[in-house]
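The chain below stands alone and is given in structure tokens; this is the form predicted on its own.
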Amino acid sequence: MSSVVVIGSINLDIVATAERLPVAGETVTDAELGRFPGGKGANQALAARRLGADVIMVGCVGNDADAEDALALLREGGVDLANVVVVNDVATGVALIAVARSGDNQIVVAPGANRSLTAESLVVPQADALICQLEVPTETVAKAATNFSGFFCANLAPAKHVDVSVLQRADLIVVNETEAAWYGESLRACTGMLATTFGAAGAVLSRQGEDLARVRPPRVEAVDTTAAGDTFTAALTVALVEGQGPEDALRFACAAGAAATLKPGAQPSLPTRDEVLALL
């Protein structure tokens, strides 16, 4: 069994599911409200755990009632939370998510305690793989990249300026098509593998401009796409660390991402390994 450290955000998601998403300035009513554990870091940690890895979560929550809700499924799922710090006088991170019946979403995040995961306070446990995202300070991600000796995956989401050392150090960078366009030519600094996702159209895995694999996901009726990208990132990392080849690993990751769209909520929707294999 592979071991994975995830350094990243822990949020509580407040989700309103409506017939369609509003346009700017519009109110859409008759929505259904739900509260789910979320945050890109926590989603990726639980996804990796459900896909069969031993997982350590490194992050911060506030000293408030939302913290327990945000950590509930990580704890229940067997993710090691010894490196999660409770920060006084700061709120746990919250994401406000609008989801359409089609599965499309809009997300606004209030980071709260996630900003307290600073480079100065960071201790990086050793494992087979490390996954980082950008819902925590980018300086923290840069320090993690420098201090970790195993397989390093950087999910460059949400799109932010990041030190070039992260791009050069990463064994795997994951972006969606919007993020890929935002980073543009700067992704040329990546010397490892680059995975670019295109939603239902699939994903491409490349290295320095040369395609290693192209895969389309299984067709599914999407309910909520919120955690699809996080599941893809975790699954691709786990598969590559296990020694799967580029095409098999990408196929596994695309199937995992598709499986994560079949239920509402970020973490409740994360698939088990058996559920992913069933889709394959």
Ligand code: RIB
Second form
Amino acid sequence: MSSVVVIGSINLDIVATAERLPVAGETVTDAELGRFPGGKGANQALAARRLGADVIMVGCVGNDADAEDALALLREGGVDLANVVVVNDVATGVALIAVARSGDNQIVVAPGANRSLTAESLVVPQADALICQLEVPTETVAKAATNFSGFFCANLAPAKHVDVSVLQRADLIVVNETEAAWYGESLRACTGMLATTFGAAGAVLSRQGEDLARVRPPRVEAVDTTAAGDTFTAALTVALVEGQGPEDALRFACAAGAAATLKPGAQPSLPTRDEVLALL
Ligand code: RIB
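What I would like now is the form predicted together with the ligand, since the data block earlier showed the form predicted on its own; can you produce it?
And the full complex, kicking off with our chain again.
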């Protein structure tokens, strides 16, 4: 069994599911409201756990009622929460998510306690793999990258400036097509693998401009695409660390991402390994 450390965000997702997404300045009504545990870091931690890894989560929550709701499925799923710090006088991170019947979404995040995961306070446990994203301070991600000695995956989401040392240290960088366009030429600093996702059109795994694999995901009827990218990131990392080759690992990750779109909510939708294998 592989071991994974995830350093990143923990949120409570407040989700309104409506017929369609509003355009700027518009009100869309008749939505259904839901509350789900989320946050890119926490989603990736639980996704890796459900795919069979031993997982340590490093993050921060507030000293409030939302914290327990945000941590509930991580706890139930057996993710090690000994490195999750409760911070006084700040709120647990909240994501406001609008989901359309098509499965597409829009997300606005109020990071709250996730901002308290500072580089100064960071302790980096060792494991086979480390996964970071960018919903916590980027200095923290840079320190984590430097202080970790195993396989390092940087999911550069949401897009923001990161120290070039993160790009140079990463064994695997994961971006979606929007993020890939935002980072542009700066991704050339990456000497490891680069995975670029294209939603239902699949993903490409490359190294220094050379394709290693291209995969289309299995066709599914998407209900909610929230956390599909997080699931893809966790699955690709787990598969590569297990020793799967680029083609098999990318196929596994695409199927895992597709499987995560079949149920509403971020963490309730994260698939088990058997559910992923059933789609392959
Ligand atoms: O990637 C999906 C996640 O992004 C949601 O769970 C939400 O919390 C935001 O962080």
